Structure formats: structure tokens, C-alpha cells
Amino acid sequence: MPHPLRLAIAGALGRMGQQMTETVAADPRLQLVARFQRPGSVGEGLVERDEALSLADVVIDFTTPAASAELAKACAVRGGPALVIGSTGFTASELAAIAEAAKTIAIVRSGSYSLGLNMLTGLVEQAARALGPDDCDIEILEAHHRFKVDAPSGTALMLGEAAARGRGVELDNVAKRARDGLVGPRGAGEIGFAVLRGGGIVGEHIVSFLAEGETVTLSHAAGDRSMFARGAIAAALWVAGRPPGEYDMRDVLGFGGR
């Protein structure tokens, strides 16, 4: 891996793009070689996407699902650079495009780049394995700022996937995304999601295991976006020089077995 690692930041003018710029600039292991927005958007220290891709070892991308899928295709066509994706709310076709690109380049994609949240994911999986659907109901509550556009959050879905893995089921088969009106009794084995949006909440996630007479609660609250930036940098340092494939933070942290 070259030293320092050459990084480009996609969506540089967004909330996370600005946080990434600040955090990367302060890290001596890294060299910020380019910042870019959508194709055709230049100025304010920005360059065109193709120029950014030609300069970087790794691109960090916190944009939108459609933009991330398109960026993955563009990186794959060139044979690089590697990519760290933090966007959430993907459609099936966008995920398929990223998976196809990962046959050519190394991609880390995660619903959260927080170390604490990824540790929480492992705890949720273990708890779900121990507390079966006959014993406990699982409900996931997440809260974010008023500007977040997808719901449930990618992190909430990541936690739901962990709970489903623990129980040996597919999340799509047991997820209850919303309840409204006369919905009847709670279905056995459901993994429920509830969403709050408002103010400047960076991110809060609560996973509750509810049994008759007791409740086990696992939770995480984000104080500021710098923790996500630090996690994305860890992912960038890890993915540089890796073989093609789609990885996640479990792999970066050594939990994934790769």
C-alpha cells in the first residue's frame, strides 16, 4: 500500500463529505488528492470525477444510492480505485450493480462505519441466537436528523440483518417496517422497525428483546459524525490493495473471517 494513502472524496460538499475532508486532512497516513461532486460539478476546490479516479488509491463515498452504484460502475470500468461506500437505502438493482463492480474492484460497503455500532451488531446477533422467537420479540428503534431521506436507516437494517442471522431466517421474511391502523396481534418471529426523524440527531439505535416480564435493551448513540469518518478511514486503509470483492466492516474489524 502506498504511503501516504491517496484518497478522493465523493459528495465533497455534503455533510459527511465535509466531515471526511476535515478528518482526512488531519491524518498523516493519508493524502487528500481530490474532492468531487456529481459529473460536471467543478469549482470550490472540486475536480471532475474521472480526474479524481485517476489520482486516488481509494475513493470514500457518502452520497446517494444511485450515485454510489454509478460510481462503482465507473471505478470497475477503469479497474480501480477501490471504493468505500457509506450510502444507504439501496434498491435491489443498485445492490446488484455494486456486486457486479466488486467482481473487478475491492469495495467496502456498510450501513455504519462506527466501531461501536459494528460491535453492537455482533451483540445483537448473539442475543438473537440465544433468545428465540418463542421467548422474545425483537423491535428496533432508530432516530436521525430531519434531513435523512431513507427509512429505516441502513444501520437499523444492518442490525435487523444481524438479528435475523442469529435466528437463522431471512430479514425480508420477518421484517415489519411499519404499523398503522388495526394491524392485529404481533406476528410470531417478527423483527419490527420504528423510525424517528427530527432536529439534528446524528444517530441513535435501540434494539429491544421483549419477553414476558423482562426486556433486554442494546443501544448506541452517535455524538458527532467524526466517528463515522474515522471508521471510513479505517476501511480505506484496510481495503487498499485487497483483491476484488464486496466487504463490510466485519471484515475490516476482523470479524468476517476474510
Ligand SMILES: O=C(O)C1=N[C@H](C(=O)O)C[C@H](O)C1
Given for the second form:
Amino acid sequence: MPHPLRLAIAGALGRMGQQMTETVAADPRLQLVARFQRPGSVGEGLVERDEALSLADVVIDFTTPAASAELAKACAVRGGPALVIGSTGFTASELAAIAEAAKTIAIVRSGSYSLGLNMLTGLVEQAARALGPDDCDIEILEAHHRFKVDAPSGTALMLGEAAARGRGVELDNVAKRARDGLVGPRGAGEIGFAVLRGGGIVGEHIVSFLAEGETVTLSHAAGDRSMFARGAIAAALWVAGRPPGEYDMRDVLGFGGR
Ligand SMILES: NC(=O)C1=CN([C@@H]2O[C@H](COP(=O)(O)OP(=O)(O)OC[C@H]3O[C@@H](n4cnc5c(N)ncnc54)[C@H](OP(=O)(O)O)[C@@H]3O)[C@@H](O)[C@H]2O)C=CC1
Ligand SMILES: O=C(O)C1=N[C@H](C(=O)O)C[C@H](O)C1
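Now the other one: the form predicted in complex with the named molecule, given that the block above is the form predicted alone.
And the full complex, kicking off with our chain again.
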């Protein structure tokens, strides 16, 4: 890994981009070499994307799904830099574009860079393995600020995937992403999602295991955005110089024998 690591920040003027700028500036292991926004954006200290890519060892990207997929392609065409993607709400074709780019460059992508939340996914997987679908229903509730545009959150989907892994099923086959109207009784084995939006909530997630007569809940609440920034920095330091591939925080943290 080069010392200090040369970092660029995509979406630098966004909520996470501003938090990243502050956290990176305070970290002596890192040199902030470029900050960029969408093409043609003006702002103090901003450069165009392609100049940023030519300067950085790693780009940290909290933007939009479309922008992240485009960025991954642009990095792959040049043969680097490596990428840490935090955006959420991807379509299948955007995910396919990122997977294609990851054949050429190293990419870490996670719906949550919180270390605590990633630890929670292991507990959710374990609980889902122990509490089977005959006895226990799994529901995931997430709450975020009024400006969030995607639902369910990337974190809620990560938690759903952890629960599905614990049950040995594919999340896509059991997810109930919304309920409205005369939906009928709950299907056996469903993993349900519920969404709340309002105010300034940074991010709250509750996974409930609901049995007859008792409920087990596992939860996480983010107090501010700085721990997402610290987790993304851990991912950037880890991914620099790695072989091409698509990685997640379980790889970065060494969880789950991956
Ligand atoms: N994985 C994690 O741990 C976390 C993930 N997130 C996710 O990160 C994403 C961003 O969240 P947040 O910071 O709150 O959102 P914001 O809307 O505040 O910020 C997004 C920024 O990206 C900019 N942008 C849009 N398109 C491009 C582009 N093509 N190139 C460069 N910049 C671009 C936007 O500019 P403009 O204003 O011009 O549109 C804006 O400044 C969301 O998907 C969110 O869910 C958030 C927190 C933690
Ligand atoms: O948009 C946000 O703010 C957040 N998005 C991520 C998500 O979709 O899970 C992570 C965090 O909860 C904040």
C-alpha cells in the first residue's frame, strides 16, 4: 500500500461526501488528492472526474447508483484506481456493470460501512439459522431522514441477505419488500421489510424474530455519519493494491471465513 494513500472523493458536496472530506483530512495515513461532483459542477477545490482518477490510488464514492456504475466503468477502462462504493439502491443492470468492472479493478461495495452494523449481520445470520421459518417470522424495519431516495435501505437489504443466508434461502425468493391493501396472511418463510422516513434520522435498523409468545430483536442505530466514513477509510486502506474482484466489508473485516 502506498504511504500515504492518495484518495479521491466522489460526490464531495453531498452529506457523506462532506463527512468523508472532514474525516479523511484528519487521518495522517491519507492524502486527499481530489474531490469531484457530477460533470461540469463548480465549487471550491473541485476537479473533473477524470482528473481525479488520474491522481488517486482509491476513490471513495457515495453518490447515486447510476453515478457509481458509471464511475466503476471509467475506473476499469483506465485500469484503476480501486473503488470503495457506498451508494445504495442499485438496479440489477447497475450491479452487473459493477461486477463487470470488478474483473479489471478491485472494488469494495457495501450498503453500510458501519463496523457495528457489519458485526450485527453475523448475529442476524446466526439467529435466523437457529430460529427456523416454522416457528419464527423475520421482519426488518428501517428508518432514515426525509432526504433518502431509495427503499428499503441498502443496510436493510444486507440484513435481509444475512437472514436468508442463515436460513439457506435466496433473499429474492422470500423478500416481501412492501405491503399495502388486502395482502392476505403472512407467507411462511417470508422476510418482510418496513420503511419509515422523516426528520434527520441518520439510520436505524431493527431485525425482529417473531414467534408465538416471544420476540427477539437485534438492532442498530447510527448516531452520526462519522462511523460510515471511518469504515469506508478502512475499506480504502484494505483495497489498495488488491487484485481485481468485488469485495464487501466481510472481506475487509475478515468476517465469516471469506
Ligand atoms: N454504505 C454506507 O455506509 C452509506 C451509504 N449511503 C448512501 O450513499 C449515497 C449518498 O448519500 P448522501 O451523501 O446522503 O446523498 P447526497 O444526495 O447528500 O449526496 C450525493 C452527492 O453525489 C453527487 N453526485 C450525483 N451524481 C454524481 C456524479 N455523476 N458524479 C459525482 N457526484 C455526483 C450529488 O450531487 P448533486 O447534488 O449535484 O446531485 C451529491 O453531492 C446514497 O445512496 C446513500 O444511501 C449513505 C450513508 C452511508
Ligand atoms: O441514505 C442514507 O443516509 C444511508 N444509507 C445507507 C443505506 O441505505 O442503508 C446506510 C445508512 O443507513 C445511511
